[in-house]
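Below you'll find only one chain, the form predicted alone, shown as structure tokens.
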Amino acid sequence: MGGIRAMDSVAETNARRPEPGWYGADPTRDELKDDPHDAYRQLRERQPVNLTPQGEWRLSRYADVQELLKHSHGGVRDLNGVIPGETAEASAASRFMLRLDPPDHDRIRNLVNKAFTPRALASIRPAVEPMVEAELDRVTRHGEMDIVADLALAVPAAAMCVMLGVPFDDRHRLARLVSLATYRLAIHAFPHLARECEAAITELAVYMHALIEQRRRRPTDDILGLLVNAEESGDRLSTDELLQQSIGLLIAGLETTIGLIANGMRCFSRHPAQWDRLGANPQLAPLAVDECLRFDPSIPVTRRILWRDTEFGGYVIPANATVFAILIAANRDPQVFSAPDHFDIARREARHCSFGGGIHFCLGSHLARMDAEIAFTAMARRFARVEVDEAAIEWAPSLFRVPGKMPAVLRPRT
């Protein structure tokens, strides 16, 4: 009899399905970019294992998100090796490592890792900091700035220009192209941008191909040069793989770091006591960056496809289902973080979810942290207050939570 009850229990669990709905967190709502936290809190509290009206699943508790990203059997492609929303042909042609599963993912990531060593990244900082200081020298005289154009773009763009060995003056062109190219990651949700997106990727490919050929003729020790020459057991990246990794790294590294820095500065504007703490103790910068990543990240959601039936919170999500990890909700889970809605730059708790997890953990996490540290410490050293004009914030046409414009008034330190 005990065996029959156990079988009945398994069958009941497999048959249970939550009531479909958005539960206050409909991603098609424009206002979700500006203030997503209350909506995702409602989702986490009302239906943490959520079945959307479109038949996809969402997880919003920290433990479930960690389980999905680190321990479940799944990846970025379905059981047929296809990226959801794309044709089999388009998926087969896509070779950027974040869009691959093992073994292809592991081979390319191992090669790319050789260009992202701590030593390679440390060599960038001395070249980036003077560029940032020059930009801030320019805006300090005016007593106001656009946080995005004058800081959040300038810092990661400077890093990318140093990494690629390209002129800093090209940063606005690269940022525009990268912003459009981000939609390639989920073009099925933005079909009206398909033509502009593909044109931007083509232009980036032409630009990057010329740089790659230069490195082949004259090897360099910048990160692009290291990528071109990366080798393991006689294996190298092909030209097509180099192009896709280079463009992919721009997409993954530039746009999202703009969001990290801009959203972080808005946090400091709203919490001036924390800005005072950073100004008085610059050594808090690494912790401050992580708190900005937890509190107001630029990537709210990431996606996985399950390869076998998997239970979360009493519900079995079937194999081949699309599951979204709601990083922005997990980062404020009160079961993990004390006073999760309090911005505290000295917080020392569990690791936030904003860089993902598992084999697809963000390759550029150290670079993003470095960029944000440079930005926050340079600003805190110069300004006693940075007051963002909240009413004038404009959101960029980006797949991520990236402001396109953020005017601010500056109060210099005396």
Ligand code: HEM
The other form holds:
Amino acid sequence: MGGIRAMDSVAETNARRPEPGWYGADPTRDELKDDPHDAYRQLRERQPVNLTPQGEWRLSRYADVQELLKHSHGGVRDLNGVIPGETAEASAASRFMLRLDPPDHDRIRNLVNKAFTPRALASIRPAVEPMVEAELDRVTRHGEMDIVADLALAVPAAAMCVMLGVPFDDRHRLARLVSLATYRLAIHAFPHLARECEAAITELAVYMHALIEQRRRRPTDDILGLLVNAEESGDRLSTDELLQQSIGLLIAGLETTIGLIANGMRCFSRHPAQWDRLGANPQLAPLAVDECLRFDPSIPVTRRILWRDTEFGGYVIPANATVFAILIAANRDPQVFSAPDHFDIARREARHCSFGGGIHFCLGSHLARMDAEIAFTAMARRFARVEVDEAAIEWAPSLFRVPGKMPAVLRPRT
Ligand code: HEM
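Could you switch over to the form predicted together with this ligand, since the one displayed so far is the form predicted alone?
Below is the entire complex, every chain and molecule, led by the chain shown above.
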């Protein structure tokens, strides 16, 4: 009897489907960029294992997000090895690690990882800091600035130049090309930018190709130089793989870091007591960066395709389904974070989900944290208050939560 009942309940679980809907969190709504947290709280509370009207699944509880990213049987391609939304040909040609499953992913990630040595990363800070100071001297003279152009973009763009071993003067051109190239990730949503995006990728490829050839002739110890010469058991990246990784790294690292720094400065503008705390305790900067990442992340979701039927919260999600991990909702799950809607730069709790998880965990997390620390500490040393003009914020037409413009008034320390 017990066996039959158990079989019945397995069959019931397999047959159960949540009622499809957006449950307050429709990502196509523009307002969700500016203020997404209430919508994602509703989703987490009303239907934590969510089936969207488009037939995709979304998980918003911390435990489910961690389970999906770290332990489920799945990857970034479907059971036919195709990236959802792309053709088989485009998928076959796509070699950036975030778009590959093992064993290809692991081989490429291991080789790229060899270039992100502690020494190569440590060389970025002393090169970037003086440049940021000089930029701030110049732009803040009149007591106001655009947080995006003058800080959030300036820092990672300078770090990018150090990584590639190119002069700082190239940063504006590079940043423009990388921003345009980023639309490739979801060009179907921005068809009017398709030509500009492809032209930017071609220009970037020509630029990077020349740098790679130079480093083949004369090895350098910048990150690109280490990448060109990275080797494991006689295995190296081919020229096409090198190009795709180096352009992919720029795309993965620029807009995301702009978002971290700009959204973080907005949090500080809204929570002046926490800004005072950082000013008085600069050693809190690393924790403050992580709190900004938790509280207002620039990448709200990441995606996996399940390779076998898998149960989440009493529902069986079928093999080959696309499942989104809602990082932004998991970061405020009250089961894991106390007073999750409270911005507290000294919080020491579970790790937030903003860098994803499992084998695709962000490879640039140290670099992103370092960039944000440089930005926040330079600003906190100079200014007693940074007041963002909320009404004048413009969101970039980006896939991520990245502001395009964020004017602010500055009150210098006396
Ligand atoms: C605040 C800044 C950043 C955020 C929020 C961020 C976030 C993420 C997320 C969510 C993923 C996907 C993880 C997953 O699906 O499990 C990812 C992957 C990745 N990120 Fe970042 N990232 C940032 C900065 C950077 C930087 C600066 C770099 C490098 C220059 C970088 C390089 C990568 C790479 C290479 C991957 C793919 C790793 C793999 O597939 O194995 N990211 N990042």
